[in-house]
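Just one chain is shown here, as structure tokens, and it is the form predicted on its own.
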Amino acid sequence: MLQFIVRRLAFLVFTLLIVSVVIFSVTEVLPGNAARSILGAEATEQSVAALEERLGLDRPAWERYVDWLFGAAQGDFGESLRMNVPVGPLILERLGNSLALAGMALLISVPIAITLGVIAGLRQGKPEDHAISVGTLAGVSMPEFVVGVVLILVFASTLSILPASSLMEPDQNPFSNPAILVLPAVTLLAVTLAHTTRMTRASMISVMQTDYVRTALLKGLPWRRVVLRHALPNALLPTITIIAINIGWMIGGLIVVETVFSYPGLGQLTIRAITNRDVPLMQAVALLITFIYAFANLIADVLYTILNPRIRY
């Protein structure tokens, strides 16, 4: 196991690397240009050039790359061109908020979405599996702006007892108005709720028609004790994937759910830094995200085999 990790930790730093490349050079290929963006309706041909050296912008790609990947080895992703403030503690800050907002929905729709995806799964055929079906299926068809928007109309306008912004300073802890949160991530949990379940309910379908498992039964086994010991860990295999897939995703992915809550997150970080050709802030949001996904499988493959020791990497 620990050369596996050794081996996991090493292809997810070769991974960055060429994360990284990709990055870059697609930032290079953006149009516009960044020195007269951040100059605006008063930049001239002067202007824009002396600000493209001061930025360092006049050198070579290759030489900004190596700097660039250099420093962010070392934490140091450089300062945003639009906001004159260094991107790692910025990026750091919003990643506490979108970290809050996800932490909370998977708290939330994690145990649900198991429970309901046992059920629906040992009642394939029956009422309760057409119920949580039918539900499960319009959570994923609706988009998160559909969603978010619905709850805002319910909750907020009609029955007024929750915001319907979660707007606040960014360096604000969301945890001191708990109120906030519960809009958008309900939006989330409308979402990731609805995949899990679904994975949850095929994979304990096909588990408990394994011949293991009708082993155990015609043993005398217990029934719960079949479904919780041999059925259910086996079944949670495919779950754990998504699961880490949508931690990745509620990290990257809050763009919608952030900006129709206003709420300063990683996400509307992002779409601030596409707005303003923010290239610094936009590398590092990338980079970042990308870390997160590839660091949330590494952990949903440990855990593969905590749940089933047969497995061996």
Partner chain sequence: MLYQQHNPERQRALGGITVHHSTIAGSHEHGHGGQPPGEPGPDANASYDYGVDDTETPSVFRQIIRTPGVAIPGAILLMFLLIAVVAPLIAPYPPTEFHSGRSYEGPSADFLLGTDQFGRDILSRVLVGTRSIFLVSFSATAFGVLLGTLVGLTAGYYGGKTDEIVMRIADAVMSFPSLLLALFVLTMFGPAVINVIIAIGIVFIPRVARIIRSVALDIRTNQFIQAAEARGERGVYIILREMLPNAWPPIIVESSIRVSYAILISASLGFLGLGVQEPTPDWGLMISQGRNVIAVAPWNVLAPAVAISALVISTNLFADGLSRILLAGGRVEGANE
Second form
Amino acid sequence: MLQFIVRRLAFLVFTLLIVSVVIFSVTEVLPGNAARSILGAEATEQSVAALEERLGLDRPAWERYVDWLFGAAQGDFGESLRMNVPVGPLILERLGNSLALAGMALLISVPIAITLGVIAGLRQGKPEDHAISVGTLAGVSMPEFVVGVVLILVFASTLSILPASSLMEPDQNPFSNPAILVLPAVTLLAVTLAHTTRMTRASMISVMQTDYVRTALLKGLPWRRVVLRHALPNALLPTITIIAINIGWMIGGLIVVETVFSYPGLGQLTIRAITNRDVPLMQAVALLITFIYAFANLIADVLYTILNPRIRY
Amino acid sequence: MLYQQHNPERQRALGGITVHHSTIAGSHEHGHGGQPPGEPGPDANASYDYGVDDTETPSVFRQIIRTPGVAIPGAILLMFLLIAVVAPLIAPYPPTEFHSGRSYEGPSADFLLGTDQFGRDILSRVLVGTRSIFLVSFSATAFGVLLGTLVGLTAGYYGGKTDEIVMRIADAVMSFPSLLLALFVLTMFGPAVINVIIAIGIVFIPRVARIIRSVALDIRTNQFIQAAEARGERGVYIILREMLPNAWPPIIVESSIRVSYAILISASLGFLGLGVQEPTPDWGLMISQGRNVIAVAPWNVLAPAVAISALVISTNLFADGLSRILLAGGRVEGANE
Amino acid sequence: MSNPVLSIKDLHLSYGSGPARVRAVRGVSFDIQPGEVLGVVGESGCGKSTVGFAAMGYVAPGGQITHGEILYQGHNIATMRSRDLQRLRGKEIAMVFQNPLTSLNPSMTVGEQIIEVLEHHTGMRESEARQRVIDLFESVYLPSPEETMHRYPHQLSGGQQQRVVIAMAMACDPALLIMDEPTTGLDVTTEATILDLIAELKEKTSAAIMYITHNLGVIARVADRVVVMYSGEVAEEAPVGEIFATPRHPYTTGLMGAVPDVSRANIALRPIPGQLPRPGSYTGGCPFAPRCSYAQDVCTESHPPLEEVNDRHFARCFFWDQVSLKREEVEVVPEAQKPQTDPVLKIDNLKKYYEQSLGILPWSSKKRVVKAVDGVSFEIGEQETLALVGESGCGKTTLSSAIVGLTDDVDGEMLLDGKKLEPRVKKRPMSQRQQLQIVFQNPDSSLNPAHTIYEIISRPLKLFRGEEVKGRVKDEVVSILESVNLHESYLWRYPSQLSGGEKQRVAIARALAANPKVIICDEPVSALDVSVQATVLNLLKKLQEEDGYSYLFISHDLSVVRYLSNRVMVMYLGHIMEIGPTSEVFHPPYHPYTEALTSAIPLPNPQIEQAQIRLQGAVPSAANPPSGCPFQTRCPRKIGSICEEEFPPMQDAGDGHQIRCHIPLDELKAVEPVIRMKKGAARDVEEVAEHSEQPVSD
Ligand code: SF4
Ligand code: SF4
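Could the form predicted together with its partner chain be shown next, to go alongside the form predicted on its own?
Following is the full complex, with the preceding chain placed first.
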């Protein structure tokens, strides 16, 4: 078991290294002169040169990469070019806000999704299943920004019961004004809920068709016990992986949702970094997001292994 | 076994020749002919054969038409496609034409769906916007599925080290969430239609590769691969002539699913301002711009929102139905993102 | 006669509805008495399992009972409410399934899975139930029951899993036990121990047992009475002795003539012509009519009733009184003799080891060596069939893939026609690839479903004989097809449009297309239904006689081997334990392993007595083989520490018959033959003996 975790950790490090190289090279080959493209066409030669020096662009790429990597390993991602603040604390703060949002969506959506998925799976082909399936299919199909904008239209513009934007003062945290969390969280939830439900349904259906569920039935066990004791544990195992995949999905969703609601989280920061060509910020955000996603997958894999008696190390 | 068992009939049906389906769903006799892995066991019951049968099972096209759950979304998709083709002809105004002094007008006889901040006709923009979304999502899907399939088949066929390396890289690339990766690629190349296509395509490659690889691993267990190897056939022949023809159904299903993801991603990119650029009409961008005036001119947002939802929902329904027709086990949930 | 435990009356069951409706079971009736084992035998699609599940009140989704009664102790299961059914299932009616691994819940320990049955049905407390499980495990001879209880299904071997399933079925002392192919998929020695266990259970309980199988040999061993099913109907019903001695339905006689039997080695197999009907293809008349040699017009016009032969014997045939087993009239296949020619294929000290990484970390240096094939030497002469016999994990698959060149890193020498064979097929010259062809086990898997028959056969033709057949590829394909008895009209069909036997013939045709010298046949009939196996076996025989191919015939089925091969080679854990002419190998002196294998074969002949030699435990892992003799951990004749310490030598028993064992040859020669005629055996066997060149007990 320990070995397995070590192996997964090794893979995590490997992934992050690859990703860091990719991120670094991508930001490296940004079209044109990085410094000029950041400062704009009117910038003077001096200021360009100054920025280049500040960015360390006069040194060879691999040297800068190593420097950056060591800095990153210690939590030092340099300074944001536009906001002129250290990147580390900035993304930490934003990360907190995003986690609050994503965590809330996850906490609410997972239990509901599993319940709906199990119901649909058990009642396959029945009206309940059709309703859930079609509903979730629509959920999967709606882009987050469409859901978000429609929610704003209904609850903010028309009913005026919730704020349309989730702007915060720098020292505020999302829980000081929970109302601003509601719409973004619901938007995020709608999409992940649909995904998890569909996947749980599929897994439930396949488990209900297994020989061992039939065995349990033919042992004369009551239906409830067959479902709860035999089908469910086996059906929920893959759900762990599904939730991890969902986290990746959610990060993508966060970028959009935070933009829709001007919610000061990691996603919004990402967009800002990209549109501003704020290289250090971009690198840091990308690395962090990858880390979160890869780490979620690692946790899921480890959990899966612990809970699955078929795999024992 | 998911794909392999049901491929023969479906494969043929796709080619237009119709073949019977020789097993009966739900009958016990066929349900559990399993045999432990490893060497062949004494399982004389492993083959279920009932001889030649000339009764025709409807072709895939027929089945689609007969299933309303697939036929209706299919028809909607066709309609969208048609609109994309003839949009400039049926649009009441050129989509980029300004009507000064008439910005943010509500729906009227002149402008059926109202106007935007420059007084451009929203209906025309939505209609013409169909073009870019189709262009982007289909091209990106074709690009991603083509490369992904090749990578997946190759990794699945060669296995071992090749597979390990390719899949590790794919895993690493996949640890970028799709949208983020697309954003990065776009930042690298700059926003332009062709770059959006490339960006989405790149996002798709490892994901398609992963699915097709599992299909390939499945096909690879068949002894016709060993038979080909024993003849000394080259890898290229085996991949293209022996494996690919059996991978079509999952490839087609995967493509249809990918199209819907491509629409979602490209719309999101548009919304974030990194997709198709002004003045070309783009649904995502229209929503993004309309969002600021949602209180006063909601039609700016509603029209493209409805269009996009209808398109993605019908694509998804169609993909779902197609997978039910083409693949026995239905859509492989969980493998996508 | 006491009241039957189960009485099925005119059962009709169908799947689907409308025009697609499949009438899978039509008018099946039979009774089972307490303490009786009723064997239900038939080939795939005959509806036997469907009837078995129906007896538990279980019909697969999409199916429904359309007519008839299933009376359990007088209560009709077909119309029972699910609450009442639940009370019966697992308690009074229990089932043993075909595939034990998938039938057990992978995420529960096997102990828990039985305890829950006990708790639910008997209200036992946990501690009582626990004790009961231990007792049950002891009664099915599971090793260390207390530990086994806490294991998960995948941690047990296939045989142990099936013992668990049997223990689970026996948990509440059911009055009716339904066994659905419980030994299919198990190795023959494991199968034998499970069959012994079932026989023992039968003695111990008064339960009625319905035993479903496709294997006539198994039926002969376990059943008291037999129901033969064909195409959803009962074809014949009779006590076991009678059904084997005087079958009265043409299908039953056909089956018996089509199944090879070690004890009747010299009788030619006669396949049943035609192919199995698809379920649901029934249109009227006698379903067997298209394949029946007794058929007359009346057979297609009206449906034959179940005629009474005597008060316990019934046959659904108009002409049952004309039907008899004409075994004595068939031609006798000459005993195969080893041709005296130079070897076509010579394998010398072939070894295939591979490393298995033990550590989880990719760079871990902990490795162990798996010796899949460990020093194997043999040769095959021209027009000779050498059979390779062994159970799962003996290395026979590795050996065959090494010979066709699909394996890296093999040690030792392979010579084809005196010329060295490179280990990798890619490195072999075209002519060698051409001379060595392979026919795989399962044609569903070995024929690409996306290619037409023409494409499948023309590929090797163009590849290997491109010059020779230039311009007349199609004609050549047609003539090859004809040589495997397939008509030209098959050219443009796809494999899925062919029946199992036809597909395997196409696979053989593909091998022939290369015009080879040696064909490796890797279990070529084990995936086929018994009534069509004979077609393929006879075809292989005919082709060899006409064109002089040499076969390496890999099989787990000793009966098939006995029928087809000149010489036999028995493998165990990567070593050849015995090799010799077929008749010698089936005759003492035996290697102790061969003796056990022979004793384990379920023989479709109740008048034959087999010594009961059983192997304990499972085949050890090739990664961790026993010291000394590879067979020592399971050998019933082990003679002591020498077996554990020294690798046994090959002893020469003359005539090319060699045995790898420490026991002196004289002692091995003195061993009783495994297969003997029962004292006072009835007519049938005696007649057979008269017409064969050798005594039955060879
Ligand atoms: S009824 Fe006729 S066709 Fe049927 S088994 Fe008897 S003789 Fe043959
Ligand atoms: S050498 Fe010993 S253990 Fe091996 S087969 Fe002979 S008697 Fe048995």
